[in-house]
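In the form predicted on its own, a lone chain appears below as structure tokens.
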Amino acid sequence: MSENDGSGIKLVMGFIRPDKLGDVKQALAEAGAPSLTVTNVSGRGSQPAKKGQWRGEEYTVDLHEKVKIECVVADIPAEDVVDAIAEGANTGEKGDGKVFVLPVESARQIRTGKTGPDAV
């Protein structure tokens, strides 16, 4: 693949609350990027930590559950992308995530052979 093959190709990759993923998938289908990877992941935001307690012990809870929605753009705006996302995800509280927009070098469809833009 020559140095230009992922010139345009944006990967968007959003943090969000499990029960808001419905949410997001319709927007982002509305949006026109129906394509995405979906992976359950834990970690610590500005979400406060909470304190519980088990047969007698108090524990904390620092590492929340969210899902990890990554989209992978060539032929609409990244931008939109990030629109959807975060419209689906907005419940207005703390922890309803972040969203991240990286250049991707490459890609490549393993299938067709195809790539740049044309693999995405």
Given for the second form:
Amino acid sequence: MSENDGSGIKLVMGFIRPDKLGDVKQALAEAGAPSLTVTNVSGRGSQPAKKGQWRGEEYTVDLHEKVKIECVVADIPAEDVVDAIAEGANTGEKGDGKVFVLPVESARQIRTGKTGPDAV
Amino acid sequence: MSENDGSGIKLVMGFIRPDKLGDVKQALAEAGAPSLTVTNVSGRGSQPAKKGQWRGEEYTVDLHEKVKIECVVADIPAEDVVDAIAEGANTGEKGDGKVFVLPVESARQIRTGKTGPDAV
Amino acid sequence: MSENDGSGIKLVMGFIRPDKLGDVKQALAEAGAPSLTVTNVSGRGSQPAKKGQWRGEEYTVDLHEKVKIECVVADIPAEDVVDAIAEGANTGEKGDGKVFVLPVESARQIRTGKTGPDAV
Ligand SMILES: Nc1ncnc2c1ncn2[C@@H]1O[C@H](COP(=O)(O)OP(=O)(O)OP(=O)(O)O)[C@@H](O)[C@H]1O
Ligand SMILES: Nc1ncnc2c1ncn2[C@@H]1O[C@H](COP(=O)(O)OP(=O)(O)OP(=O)(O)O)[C@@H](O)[C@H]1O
Ligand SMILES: Nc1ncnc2c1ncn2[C@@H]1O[C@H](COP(=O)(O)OP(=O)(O)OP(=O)(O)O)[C@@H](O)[C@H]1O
Ligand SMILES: [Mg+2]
Ligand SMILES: [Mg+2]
Ligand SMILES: [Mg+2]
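And the form predicted in complex with another copy of the chain, for comparison with the form predicted on its own?
The next block holds the full complex; its first chain is the one shown before.
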């Protein structure tokens, strides 16, 4: 067995607008990748910080609320999962987010003890 | 030096029930991997959404509160860490969670400037 | 195209003190890596749990509030990003945190559909 016994298992990690979470969940389910984990995060992309006013004081908004989506997949191509997230999250406006794919070396389902692609 | 100077460093990432966090922390400490990071997340596995009732309205629970555990390890096999998380988190019921292992290329301890396995 | 069409894309993942976030954001912007995602987490490093007293009761603090920083980078060396985070986060005291680098296989910017290093 090679060190990477999880070959073909990928972590698809997306940063999206919070109000697109419903659309992304549906797109993922339709793509055959219903399992996911959601985290509330904040972040910034490549735009410079925005300035605003509150009660006469100027302030800078430099971190925007986003949602992080993590989907570990094995039986369908990671790029299909990227497509699903991008389709569900797209509005065409700046701030729609990004999706990254990372390699996963092994997986375990706790209840069953299954490992490898069957555990995902 | 190869690009991957962290060979042997792994990120063990588990999704567990919030009420098993104490057991998992203890199992990790006993396995010699006391360092960890905890994040409150929500997610769903392979079960279809559950339906419930609230004040006469039907609603769907499709994301369950979970805890994400991240342990970066170098000196002990990642599979021992997976075992510890799985042992601590197991109840035998659906929803117990999953554990994934990802490769890590380098590590730095901020206070000391140490790198590689010594930094983990 | 090789499976890893994102060669050179890295995820730099740091765990820092919450009150050093401002310094770290500035150090990252100066290093040419302004994009980042921030998550509130809690964790412990290699120190044993601290004991305290509250209203006469002894309690154990074993998880400390930290901030997780994630920066995906392609055009600048990941080690420069590690340097920036470490510089911004360093106080010289225990608990300053750690930085890890993980490989990323592909990237997509949702709004533009760009992929690879241009998407980061
Ligand atoms: N390189 C990156 N590393 C880590 N997180 C990122 C990165 N780029 C974007 N993000 C996360 O994604 C969120 C949305 O990014 P955003 O869509 O604004 O990217 P962008 O490159 O500025 O694209 P756009 O021009 O369409 O706004 C950010 O708030 C941040 O949480
Ligand atoms: N493939 C996955 N990708 C990302 N997160 C996942 C994945 N599978 C499970 N999770 C996370 O783990 C949590 C628990 O999953 P769960 O134990 O229900 O998995 P399962 O496959 O349905 O197994 P079981 O049949 O034992 O319930 C989910 O709520 C989610 O946060
Ligand atoms: N091996 C690890 N795996 C996952 N998270 C870690 C690991 N080590 C540290 N962390 C995260 O980083 C935070 C800060 O760690 P900390 O700086 O205390 O590490 P340390 O090894 O104890 O170094 P120091 O001796 O300088 O305190 C922890 O609270 C935890 O969130
Ligand atoms: Mg933007
Ligand atoms: Mg389940
Ligand atoms: Mg410490």
